[in-house]
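Presented below, as structure tokens, is a lone chain in the form predicted alone.
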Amino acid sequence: MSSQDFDVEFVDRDDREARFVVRNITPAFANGVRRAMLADVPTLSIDSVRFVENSSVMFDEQLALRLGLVPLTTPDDYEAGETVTLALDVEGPGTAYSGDLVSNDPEVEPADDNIPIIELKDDQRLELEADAVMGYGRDHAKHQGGVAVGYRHLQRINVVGDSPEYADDEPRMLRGVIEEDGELVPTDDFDNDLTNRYPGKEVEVEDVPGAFVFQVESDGSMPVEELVLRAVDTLVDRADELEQAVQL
């Protein structure tokens, strides 16, 4: 299957979240893309911390764990294993936030500035240096750029007639995206209830062959579109490696 066979249509998207339909793929390929987004796209994450001063109420190890879970923007020219150094120097009273981290690379910064690290009281200070390492989600969850990645079959709705005259008008819930006369309609447009979309009608729901709806949320380390593209690239690279190995 070549990439030219794929048909991708976005339902909605922004930098952090996207929902899109991919056609002409198998369930195995859809699951491969999902797994690649979680495990095979490397991101930067704090891996080691050197404390200069910590007079807060929290142990060094606890603070290091919190810092490791702060998503960092990840430039596309970094390779696995590369590092970048960040520094933090905050005095109380006040709260130390992720936005207080200062990087030696202007392209690497916290994806969110308002993640609280610790509240400092009077005369308390936190000063440290941290090394962020480019790593894979398959090795540690803190390197997963996709925080919520899922897919389901695209479903088509067929109106087969009118509802029986005395039929119970019970809700018929369906979540995701439906295809209606060639158009993609998010089910939240009608509160996920088919009886709102097709009042008084009897309908049948069927899966559209080879079509899957992906819903992806990025942690901010990279835009969601970039996350998807990098994941597909890893699948292509693996396929090339397998092809070369078979030919040896």
Contents of the next structure:
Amino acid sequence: MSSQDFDVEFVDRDDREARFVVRNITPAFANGVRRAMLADVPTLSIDSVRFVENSSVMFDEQLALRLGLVPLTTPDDYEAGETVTLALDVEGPGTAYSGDLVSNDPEVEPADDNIPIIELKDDQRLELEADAVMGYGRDHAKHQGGVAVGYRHLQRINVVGDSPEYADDEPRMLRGVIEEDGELVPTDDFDNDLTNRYPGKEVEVEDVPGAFVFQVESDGSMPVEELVLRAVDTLVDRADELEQAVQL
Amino acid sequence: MMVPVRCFSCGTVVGEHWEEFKARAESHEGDEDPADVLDDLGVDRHCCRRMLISHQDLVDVVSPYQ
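We have the form predicted alone; now please give the form predicted in complex with its partner chain.
In what comes next, the whole complex appears, and the chain from above leads the way.
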């Protein structure tokens, strides 16, 4: 790894979605962080369901799958394998929503309340008890804390001259974030078209070495910032584990 | 049958937007342009947009055969 320090700079920042630039890392390390966010950060998700009554139009296992996909808020004091019990009791006519789930830990609740689980008609009823387990994304996608996590190179635009006088007005599309005199400019600012930003100029696009723009979204189980920090912690833990193993 | 909880491709939770999308763009009363509604709801990627655009509620159709 390079001797220079890492440098992190946010472009957009939100609880659910963020974009940030990390400098002085290698592509391998960037991918390591991405994979850790997906696979190595455990989150709570419903894993087994005991049905007391289900007279809805869906089978028990279909409903269990839907419940498993509902994101639950994950406090940081849970260890992998720990469980939380949730209950749901809804009578038709009406719709059972994720928000109807009642948890035995007030810190664990559905991250989104408006997800329809099943529509119930007259005399239909759904009553169940479910166990949410702290599990890893590598075992099941419902435990992934991050969705659509990706990165790309930070890019720099060099003006190499004027465009030819009678050249066609063709758009020059570029998506991502560009660096301009040390400023970070998302390409949506100029409609992803470089001819809007540099009219009448001929430009070349170049990758900034060692700088990556991460785009991270969270499913709501934890804020993006925490997801990234926990992912990096798992990498640190792995490195420590390796060091221990080598010393023995 | 029921709207999928998450997008099949990327895993974003799309189910929570269904009822608003249906009220504003899918039903006869809602006559807004579906594209505008999806933009408004923050469903940006085309993988997630197709989840809502192509969904059909079937609970009413199957419930008589229970």
